[in-house]
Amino acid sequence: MSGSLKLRLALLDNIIWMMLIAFFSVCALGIPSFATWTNMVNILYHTTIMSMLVLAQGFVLMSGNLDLSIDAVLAFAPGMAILVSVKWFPGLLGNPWTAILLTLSIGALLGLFNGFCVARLGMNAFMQTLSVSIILRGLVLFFIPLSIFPLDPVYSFIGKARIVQLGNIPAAIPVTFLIFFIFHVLINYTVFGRNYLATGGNTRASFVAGINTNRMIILGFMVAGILSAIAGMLTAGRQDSVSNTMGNGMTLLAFAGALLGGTSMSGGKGSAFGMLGGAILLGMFSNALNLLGVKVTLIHAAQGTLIFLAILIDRFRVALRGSILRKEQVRKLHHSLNEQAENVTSY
């Protein structure tokens, strides 16, 4: 593969960062208070929750599936963990570290259930996760009719605390960047990452090659559940309470962020840092609309338009990448034929 081809494919795969720079430049020129340090920190802080959901959705998309339950897991996992450790069994499970472990465990178990139903039982991922989302939302409304507050400072630390040594920035920002770095290493530099991408790219071929594709799919859903639970902890910590409305309507925006970040709907493709860029673009977009004083109803319409554009960009990116690779194959074929013709002539 030539250097120019590698460069074109790299630019295509990282188009999100060019979009991010362009959008930032336009907003910085058009909105006076947009490019200030305070506003940049504010954007990153309010993007942390969506970032976790974008990574969760993108990770499942990489396996060729879809998870519509991530925003419901966001509310259910911390809600049930707090109820169990604070309300129902405070003497036995009242430690805040136990509540954190319960939150992550509930997210993992819900992901395990989704993955088992999709991989082992052959259920459609869209319908399976949609049904789980509706069930979880109903249970959250039943068990948490009112908000639970206040929360233990240890539990709410990553969502509410600030780090003085880093310029008093919210702890949620470095935690989010650390998680994305871990996933960057996991996806690009481990056997699991290669097998996982291969599963999403071609499940049947991966199975024939010896990869346990069912296990990969189940693990993908479990990871999404854990990331959604972390998003729930960030949300609960930020508002110092658990409410039944946490995460409402965030799943489709997370889907848009994953697509904008380079994850393909057809599976087998995606990067952690690309998804981070998609999440930041969503945060900048929402922040710009708020600074401009756009009405809430129009913000919903604008977000819907952004989801449409994300799907359109994904189709454009897949088509353009295919066209570039086909042209490269034709060029190599012509070059090979010319070499053969020259060899025949020399004889």
Contents of the next structure:
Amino acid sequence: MSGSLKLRLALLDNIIWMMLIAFFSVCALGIPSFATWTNMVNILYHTTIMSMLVLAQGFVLMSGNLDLSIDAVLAFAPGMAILVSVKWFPGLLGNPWTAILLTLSIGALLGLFNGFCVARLGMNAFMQTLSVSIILRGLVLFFIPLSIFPLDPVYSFIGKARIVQLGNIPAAIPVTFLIFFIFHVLINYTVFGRNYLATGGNTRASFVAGINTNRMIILGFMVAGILSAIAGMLTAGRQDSVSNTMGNGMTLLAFAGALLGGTSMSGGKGSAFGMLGGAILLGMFSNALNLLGVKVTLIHAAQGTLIFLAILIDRFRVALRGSILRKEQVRKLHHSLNEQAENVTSY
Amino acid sequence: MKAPALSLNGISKIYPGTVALDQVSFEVYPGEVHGLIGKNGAGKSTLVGILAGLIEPTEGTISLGDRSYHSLSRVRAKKEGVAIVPQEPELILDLTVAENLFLGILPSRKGILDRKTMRAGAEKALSAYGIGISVDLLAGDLSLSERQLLLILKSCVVEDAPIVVLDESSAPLSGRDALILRKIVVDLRSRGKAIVYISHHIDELLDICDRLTVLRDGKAVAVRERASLDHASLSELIIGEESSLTGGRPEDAPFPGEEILRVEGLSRWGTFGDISFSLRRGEILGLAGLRGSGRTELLKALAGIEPADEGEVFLRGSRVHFHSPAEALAEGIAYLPEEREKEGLLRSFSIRDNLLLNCFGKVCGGRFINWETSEERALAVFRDVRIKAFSIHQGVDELSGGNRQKVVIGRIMTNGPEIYLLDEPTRGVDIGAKKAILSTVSGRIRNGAGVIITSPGLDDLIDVCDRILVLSKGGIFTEYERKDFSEHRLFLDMQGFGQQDRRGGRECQAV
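Structure of the form predicted together with the partner chain, given the form predicted alone:
Below is the entire complex, every chain and molecule, led by the chain shown above.
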């Protein structure tokens, strides 16, 4: 494969980052206060929560399923953990570290439940996670009619604290990058990652090939539950309280971010850094519109348009990729034919 | 004599590189059941495609009554009343029996569905042949056999087409339903319809047909009256001269080693029963059998995909029972699925990732992937099975059927299994790929491993196998050593009625 072909394919496969750079350049030229250090940190900080949900949704999409309950888990996991450890059993479970462990465990258990119902009981992922989402939202409203605040600084650390040694940036940013790096390794450099992607690409074939596909699907949902719980801790930490409205309506935007990042709705495809790019683009977009003074309601409509454009661009990308590869094949064919012709004439 | 309802005159179909049909002529008269038989690849499906209007013939004309056409389109075939009953029952599973029967010609009054007429019509059609299915059942609740029966009824009775093509329609039918099909065909004949009856089963054809056309290598080699034929003479016409070995198997093949797999009394209710045999290291064992003989199900049971209900399997002397393919794989049993696209390939993966799927654990010895050694491994296999592609990073979608098959074969090889279960490795691949695959099987794969292989045609099995077991109706019928291979005898045994003439074969149900 020639160098330029490799480059072109690499560019096409990372089209989200091309879009991001293009959008950034336009905004930097057009909006005065956009390309400043403070604003960049601001964008990243605001992206952290959404990026966790994008990763959660994208990861489940990779296994060929979907999860509508991620934003409900975002509210439920920290909400119940704080309720239990601060209000119900402060003596027994009052330790903030216990609360963190409890939050992550609740997320994992909810994921296990979703995964078990989908993989083992054969329920439809859409309906299963929709029902769980409605149940959790209801429970959160019932148990936490009012916010619980303030939170222990240990618990709110990843959502609120700033790290002075790193130019006073919020702790949430390096934590997010670290998590994405871990997922990048998990997806691309582990046997689990391959088997997981294979399960999403063709579940039946993967099963026949000796992969425990049920286990893969269940683990996918558990990972999504844990990531949603982390997103919940980021949210609670930032506002220094747990409330029942946390994360409302973020699930569908998380789909958008995952799709922007090159994840396929039909499973088997996706990259961690792509999803990060998708989340940042969403954040950068609403930030730019904010700075331009666009009304919040219009920002929503504009985000919808952005998603539409992304899907359109993706169609072009797939077509372009196919035609580049076909042309390369034709070129190779001609090349080998010419060689044969030369061999014949030289005899 | 009456004019033929349908006649083909000198039909040829030439594909780049092969001649699928060569000057085939045949005619069907009203009130005649005309049988069509031939080996796999003889041209039957091309002929059906032409009658259905799906394939355009290169040469020749098709006459329907007094009208002559160069080719039929799907619409024209339908308008002229040529009904095709396909092999796979395709019904709309969420609609009722009555709705399915009348789909496309639903009775209505001013656009409103006339349920009463529809139900009455469906009930009449069902009861006329003593089919005890309620018209209000959903098609999805019926068995495969009943669905096929509905499809036959729809084309033959409800739509009342004057020309009916039954394309291996009897294959999914259970015993009782097969009798109903016979009743329908006899009734159609008495009502003056022209029927083309395609089947792999000789006894079925001899039972019902008035005349038979035999296809071999794209040519109509014989058109005979039923009365002039018996089992032996018909099978001779189908096979032709004994096919010579094409030399896919090296003559210095190693002598098979110790027993590696033994199966005793294996059964899966409704598909196969009481299967016993053994396999030795370095041996290629062929399973010959018609569709529905249980060969695919047997391999799937051994691979742990659809476990058997009864019986024992001994692997290297110790008893095993696999509940999942993962368990079988861990013990060194690799399975090549019959349905390549559905169960074999990962279309979202590149060639490299498909090839490596089974062997990451072994190549990297743990959880993390060393892409350098993995890639070397993939490249080695890529060359071994001779996949034609310019890079292992290409998507498998861009490959031809034969090369896709090589990818799946390469994939199950990377793990170095000791037992290969190859279910139709040469299905739907071109002649070049077929040769490459068979030489991989008889060369590289058999080296130190035991192989069980099935094939759509006998030629491949005769070419590479050391031993062939003939399956018929879910049981092992006969066993042949390589020196006793004869296409003629194998063919008769597959049909399940060669007992009186089993010269080289040995009954082995008693073993």
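Between two forms, the rigid core is the largest collection of C-alphas that superpose within 1.5 Å. Positions refer to the first chain, counted from 1. Small disclaimer: the values here were computed from a predicted structure and weren't measured.
Trainee: Given a superposition on the rigid core, I'd like a yes or no on whether A35 shifts its C-alpha by 2 Å or more between the two forms.
Mentor: Where the cores coincide, A35 shows only a C-alpha shift between the two forms that is less than 2 Å.
Trainee: Taking the rigid core as the reference frame, tell me whether I21 has a CA displacement of 2 angstroms or more between the two forms.
Mentor: No; I21 is a residue whose C-alpha shifts by less than 2 Å between the two forms when the cores are overlaid.
Trainee: Once the core is superposed between the two forms, does L291 show a C-alpha displacement of at least 2 Å?
Mentor: After core superposition, the displacement of the L291 C-alpha between the two forms stays below 2 Å, so no.
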